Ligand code: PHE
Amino acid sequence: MAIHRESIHGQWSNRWAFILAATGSAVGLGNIWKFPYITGENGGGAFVIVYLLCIATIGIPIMIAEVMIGRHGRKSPINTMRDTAVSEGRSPHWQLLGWSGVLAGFFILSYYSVIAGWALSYIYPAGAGSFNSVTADGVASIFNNLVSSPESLIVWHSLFMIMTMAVVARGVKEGLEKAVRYLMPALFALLLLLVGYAMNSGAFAEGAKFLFEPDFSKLTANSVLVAMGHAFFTLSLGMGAIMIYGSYLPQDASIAKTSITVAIADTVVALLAGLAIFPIVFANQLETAAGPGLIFQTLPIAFGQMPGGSFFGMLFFIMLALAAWTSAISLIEPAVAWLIENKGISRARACMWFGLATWLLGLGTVFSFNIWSEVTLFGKTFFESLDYLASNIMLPLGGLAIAIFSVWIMHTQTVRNELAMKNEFSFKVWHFLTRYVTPVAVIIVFLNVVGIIKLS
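Structure for the listed sequence, which is one chain, in the form predicted alone:
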C-alpha cells in the first residue's frame, strides 16, 4: 500500500476537482487554435484517427507516469524529482528534470500570455460588430494594427498576467479549484453553444464529414509525426503542470482512471472545436488549411458575414480566453510551489515575483511582432525561438525523461504501490507502452521537429 502523504500546499477536494483542473491545464489554445488548423492542413478525418491513436499510446501513458510521480513526491516538480530519485537510490541530479519542466512552463507562459491577450482584445470588437461585412484585407488590418502596437500588446499581456496571478495567489482550494470549478463548465457550455450555432450554418454535414470521414490518401508520414507531436503537447506534458497538479491528488483517487478521463475530456474539446469551426469555414467558402491565421484572421470574416455573428464571435473569443486562462494558472503553479518550499515566502509574494519575471520575459514576445521584428536568431524571431526551444526541444525531452524515470529508474514495486491498479493486465499494458513504445515515439517526434530526420 502507498503511504498516505499530503502536499504542504493542500490538495484537491476530490478526484473531480483534479479532473477539472488537469483538463483546464490541457485544454488551451492548442485545442481551439492549433488543432483545427493542423487538422485542416493534414487532410481531416485520417489525421484525426492517427491523433486519437497517439493520444492512447503516447499521451495517456506519459500522463499517468507524470501524475504518479507528482503524487508520490507531493512537492514542486524540482523537489519531487530530487526526493524521489534519492529515495529510490538514484542520483539527486534527476531534479534537473524538474527544473527543465518549470523553465519550459516559464518560457511558454511568457508568450502564451501575449497570445491570450490577442483573444481578450478581440472580445469587444467582435461583440461591437467591428467584423460585420469586413473584407479579408480589413481583418488583416485589424490584426496588424494590434500586433504592430507594443503599447496595446503590453496592456493585454499585463491584464492576462494579472488575471492569472490573482487565481494562483489564492491557493489550491480557494484559487485553482474554485476557478476551474466555474471556468471549465463555462468553457464547455460556450463550446456547445458554438457547435449548435455551426449546426445552423448550412454546412455542418460537410464540416463533420471533413473531420470524421478518413481519406488516407491525404495522409503523409509528416502528418503522422504532426499528430504524434500534438498528442503529446496538448495534454500539457513535460512542463511540470501535470506533475504539480498530481501532487495535490487525493491518495484514494485512481491515477489511471483519472488520467484517462482528463485525456478523453481534452480530446472531446478538440473535436468539438473542430465541429464548431469547420462548418463555419465551409459555409463561407474559406480555406481549411489556412494555418495559424485561421482563428484571428479567417474566422472573423465568417462571423462578420453570418446572422448573429457578432454575438457568437464574441462568445468564441471569450471561450478562447477562458481556455488560455485555465492553462496559464497551471503553468505558473510549479514555480510558485518551489518558491514557497525553498524560499519560505508567502504564496502571494511568490506569485508576484514569478509573475513579474514572466511578464518581463513576455515583453520579448511583444516586441518580436513590432520593434524587434527584424531581430532574429538562426532566422527566428524572439517569440519563434522561445516557442521552438520550449515546445520542440524541452517538452519532448521532458516527456521522454518522465517515461524513462517512471519505468527504468523507479522501482517497479514503488510504481505499483502508487498506481494501485487492481487489474494486473492494465498495469502490464501501461508498463510496456511507457517502457518501450512511448520513448521510441517521442524520440522520432523530437528528431523530426529539430530537423535531424525529415519524412514526407
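Please move on to the form predicted in complex with ligand PHE, as the form predicted alone is already shown.
What follows is just the one chain, with no partners and no other molecules.
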C-alpha cells in the first residue's frame, strides 16, 4: 500500500503552480549573475559543456529524487528525512541531511541577499537615465562606488531580507505562488530583448564563440568542481529547497516531467544570460574574468545605448531582484517549516529569527567587498569562502546523499509508487542514473579536485 501524507503547510493549486514555484526557485541570481561570471572566470566553452553535462546526468536525476522524497514525506526536509528513513526501516540519523541543508540555505541566503541588494540599488539609476551613453569606465566606477560603501550595501541587503521575510511569513500559497506567476515570462522576454541587442552590438559572434567553443586546455580540476557545484546551485538542489517544494506538490502530478521542465527552463535562462552578456564584454574590451561585478559592469552599457534603455534597464533590474526574491524564499523555507513543525512557533516569528541571523551573517559578505577585502582564507574573501563551501561542497554532498537515499536506502517499491512513472523504461533509466552514474560522477569530481585521481 502506498502511503500518502499531507503537508500541514498547504499545497500548490496544481502542477503548474509547482512548476512556476520551482522555476522561481531555480531561476535567480545563479543564472543571470553567477553563471556568466564563473563562465568568464573558468575560460568559457569547455566549462559550459561540463556544466551542461552535470545538469543532464547529475542535476535532473537528483532533482527527481529530491522532489520524490519531499512529496513522500510532506514535511520540512529534516522531518521528511527522519520519517521516511524510519518508515523504510532505516536510521533516523538521515535527518542530518536536512540539517546540512538548513545550514547551506543559511550560508547561501546570507550572501545572496547582498548581491540581490546590488540589483535593487541599480533600479533607480537605470530608470533615471544614469546609464545613458555611459562608458565602460563609467559603469565600473558606478559599481565600485556601490561596493566600496558598507553603508549602502547594508541598506540594500536589509531591504532585500525584509522583502524575503515578508513573503515567507505569508506562507506557501498566498506568498509564493502569486509572486512567480507573471515574473518568469516577463524575465524571459527581457532576456530575449537583451540577446537581440547583443546580436546587433557587433561582437555577438565572439561572445557566442567564447560561450560555446570548448578549449579543454582551460579546464582545471577546480573548474570541473565549480561547474558541478553550479549545477546544484542553479537547480536549487542538495539543500532541501526543492524537497520542500515537492512536499507541497499534489499527489497526481508527474514528478519526472515537472522536474525536466524546470531544469530545461533554468538552463535556457542561463544560456540566454550568457548570450546577452559576453557580446557586450567583447564589444567593449572588458575582462571576461571580471568576477562577481560582471553583469553590473556590462549590462548598463547596453541599456545606455539602446533606444528606451532607461525603461528596459529599470525593468531588467526589477526583474532580476524579483527573480532573486523567488529563489531566496526557497532558501529559507526548509528552516522556517522546521521551526513551525518542531518549535510550535508562528510562521512570522520563525521568519523573523531566521531572517535576523541570516542578515547578520550577510554582513560578512558586505565587508568582503570593502573593509575586509584583504582578509582572506586560502586566498578567498569571506564571501568567496562561504560561496565555495556552500555551492561546491555542501550542495554536491547533500545531493549525493539524496541520490543514495532514494535508490539504496528507500525501497524500490515505495519510490516506484511515489514517482508513478507510466513508462517502465523511463523509471529504469532514472534508477540506473541515480544508483550508479550520479554518485560515481560526484565522487570522481571530488577526488579529482583533491588530486587523488587525475581526469586530465
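Basically, rigid core = biggest C-alpha set you can superpose within 1.5 Å across the two forms. Note that the structure is a prediction, hence the values are computed from the model and not measured. Numbering follows the first chain given and starts at 1.
When the rigid core is held fixed, the Cα atom of V224 travels 2 angstroms or more between these two forms. Core-superposed comparison between these two forms: CA of R416 displaced by less than 2 Å. Core-superposed comparison between these two forms: the Cα of S201 travels 2 Å or more. On the core-superposed pair, the CA position of L191 changes by 3.0 Å between these two forms. Structural comparison between these two forms after rigid-core fitting shows the C-alpha of D215 displaced 8.5 Å.
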